[in-house]
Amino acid sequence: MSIPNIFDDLLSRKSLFKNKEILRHDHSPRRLPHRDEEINKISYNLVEALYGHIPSNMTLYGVTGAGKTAVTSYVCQHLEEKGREKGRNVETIMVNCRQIDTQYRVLTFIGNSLLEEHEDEEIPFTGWPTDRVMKELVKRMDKRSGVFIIVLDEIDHLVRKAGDDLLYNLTNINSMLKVSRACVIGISNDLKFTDFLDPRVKSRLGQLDILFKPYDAQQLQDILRQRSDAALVEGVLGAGVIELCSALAAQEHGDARCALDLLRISTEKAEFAGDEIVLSHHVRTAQHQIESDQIAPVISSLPTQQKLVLASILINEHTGLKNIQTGEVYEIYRQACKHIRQSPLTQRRISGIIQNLDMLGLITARTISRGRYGRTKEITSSIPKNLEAIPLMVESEEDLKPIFEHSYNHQSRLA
């Protein structure tokens, strides 16, 4: 008697999805609702490539999930299609600067994207001088003869880590090209990242700036309805599900990625439970999972001193304090260090750690003026109530357990 395959039951289930991939971030729909203005501005600039001219360099700004990358991919896809139709070589090279985050690696990635099979040598992952990689890149562009659109996604991450040498080289590349042309599109979640740039680089890169405003709840509903029509079986969404997903994502700065994740994971939750309809409680469960999946690894991987500061904030909140001030955090932090026999950092250093925790989204630190008494920060935790941050820190750093046992002695599971 043959043993049944464990996947037989799963494959025989009736799925709530027609095509799950349509609800993922990297899916490129044929229409992008509520981004006509941005599409028109980018298209008006890039049409120059179809005449063989150099489009202006651009910087696209906006919060995460505002459609910057999706719109850029959409416009460039149409641009390449029209280029083939008109016999013009227009090529787009998209680089994710969070994954490819040094000048050498970016130039290598672009150069190897232009590799002619059986003709060119692949640029090695390391070992060549940067100027040799740059010369090889220019040679390959001229060899292909066309207009190249270089898209640097999450460019702010690269600039913070590696400086602006790459941008200086790429925005100067047309002076090195003989028959080809190139423009650079930088995509950033940070409106102030150009403050880190040399004035010459800032001037060259910022020839055209476009701001993507966050989606509101109604716009997110339109996006989800368009995607769900193609992605889900008709009739599986209960009343109010799209509205709830949109409202929750609108609270997160109008993040379309968050809205899509909520709808997809909600449907997965319903399907796994054997339910035929996706309801609001599936959305709430999905929301908790997403929050935990995003924040839990960040908390677990914090350095010891950052965990101590975060714990001090949570302990203050546990005792009923709200809008905690830096001095109150420092006092608990100092006691915690004494409890585990660690030397405390200075209050100035702790202020820097608080700023970093704010940047990670674990807390909110708002600077307020106290008149002649100077300025201070009011600090509140941003960790979802359903996520148990204290056990996460204890699990990843056993030495901290005495602090939490002492301060949370009513929670028997930590005793």
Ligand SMILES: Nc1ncnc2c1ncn2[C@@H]1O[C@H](COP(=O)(O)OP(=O)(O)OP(=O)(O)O)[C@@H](O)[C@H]1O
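Please read these numbers as outputs of a predicted model, since none were measured by experiment. Throughout, rigid core stands for the largest set of C-alpha atoms superposing within 1.5 Å between the two forms. Positions refer to the first chain, counted from 1. First, how it differs from the form predicted together with the named molecule.
Two rigid parts of the chain turn against one another between the two forms, and the hinge residue out of A273, Q289, V138, N45 is Q289. Superposing C-alpha atoms between the two forms reveals a rigid-body rotation of the smaller part against the larger of 24 degrees.
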Contents of the next structure:
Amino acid sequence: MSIPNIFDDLLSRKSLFKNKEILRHDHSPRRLPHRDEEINKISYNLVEALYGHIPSNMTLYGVTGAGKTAVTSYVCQHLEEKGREKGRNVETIMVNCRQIDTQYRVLTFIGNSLLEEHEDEEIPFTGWPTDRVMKELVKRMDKRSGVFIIVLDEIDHLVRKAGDDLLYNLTNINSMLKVSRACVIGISNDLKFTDFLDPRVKSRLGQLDILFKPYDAQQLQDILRQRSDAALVEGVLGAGVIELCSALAAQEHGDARCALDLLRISTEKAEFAGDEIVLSHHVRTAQHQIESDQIAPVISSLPTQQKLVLASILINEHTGLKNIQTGEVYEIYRQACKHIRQSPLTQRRISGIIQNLDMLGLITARTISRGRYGRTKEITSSIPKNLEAIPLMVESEEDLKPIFEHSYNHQSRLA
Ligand SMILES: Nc1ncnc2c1ncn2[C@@H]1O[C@H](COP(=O)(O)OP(=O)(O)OP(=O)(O)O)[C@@H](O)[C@H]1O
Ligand SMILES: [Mg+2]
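Okay, that's the form predicted on its own, but what's the structure of the form predicted together with the named molecule?
First the chain shown before, then all remaining chains and molecules of the complex.
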């Protein structure tokens, strides 16, 4: 008898998705609800390119998932289309500065995307002086004769890492171009990123600022409805699922990416369980998974002392103590250090670490007044229950193993 293929069962199941790709981050939807104002402002400026004029440089700001990249590529697509229709050469070049994160690499990327095959030589990924790359870029732009829109997405990353030379050079490019024109659009989710810029660069780049406000729950519902109509089989979403995904994402910070992820993962959970309808409990499970996926790397990369403090809090909770106070955390921490032969830090330093863990969202530390005994903190862990934080810490730090073996095996405080 032949052994059945393990994929047969999966392939024969009826999927809840019509087209899962539509829920992915990099899918470009044909409509972007609730971004008309931003689309209008950007296109009102970029229409200049269709007349052969130089549009103003722009900076687009807004929290993550506010639609900055989606709106910009949407407008650029329409602009190029109109350019082709009118016989005007308008070219947009989008660079993701999180991936391409040095001045040299960005300039080479732009230069090589303007390369005419059999005519130009490819700019090497290292070795040329910057001004040679700049000259080559200007030469290629002039040869193609047109208006170039250079979009530097996630520019705050590059500026923080490599300074503002790139912006200085690119915002000055029109003084080097003879026949072509160029403008720069910087996109950032850090409102304060221009504080890092030289005042000259700041004023050249900041000719037009556009702020993308976070989406509210109602707006996220419209976005999800529009995308799920095309992505999911009709009728698979239970009552209130879109509302719940939107409310949870709005609570975070109005992030459309997060709302889309929630909807996609909830549907996957339902499908995996063999359910025909996505219900709110699938959304809750999806949310826990997303939280764990986000928190796990934060825990693994904590420095040793911070891991020890977090572990002390978790061990206390494991033994049934809730709302522990700083002193109690310190006591367990001190014993833990003794156990692995490390010298403990002072209680003052531990208070600092507790504050940091709170800032990272791993714990909640509430200050409470104890009357004439001063103030203390009440500490609880905020790590999702399904996340095995302790094994995660041990995995990334072998030295901590003895503490956990001891405390978990004995279900008691450390001796
Ligand atoms: N108005 C909208 N309609 C439909 N989908 C949207 C809308 N706004 C954002 N999205 C979708 O949400 C996801 C995140 O949007 P986008 O990547 O544009 O965010 P961003 O502001 O660039 O975030 P980041 O700062 O993290 O780069 C994308 O999949 C995008 O298609
Ligand atoms: Mg983006």
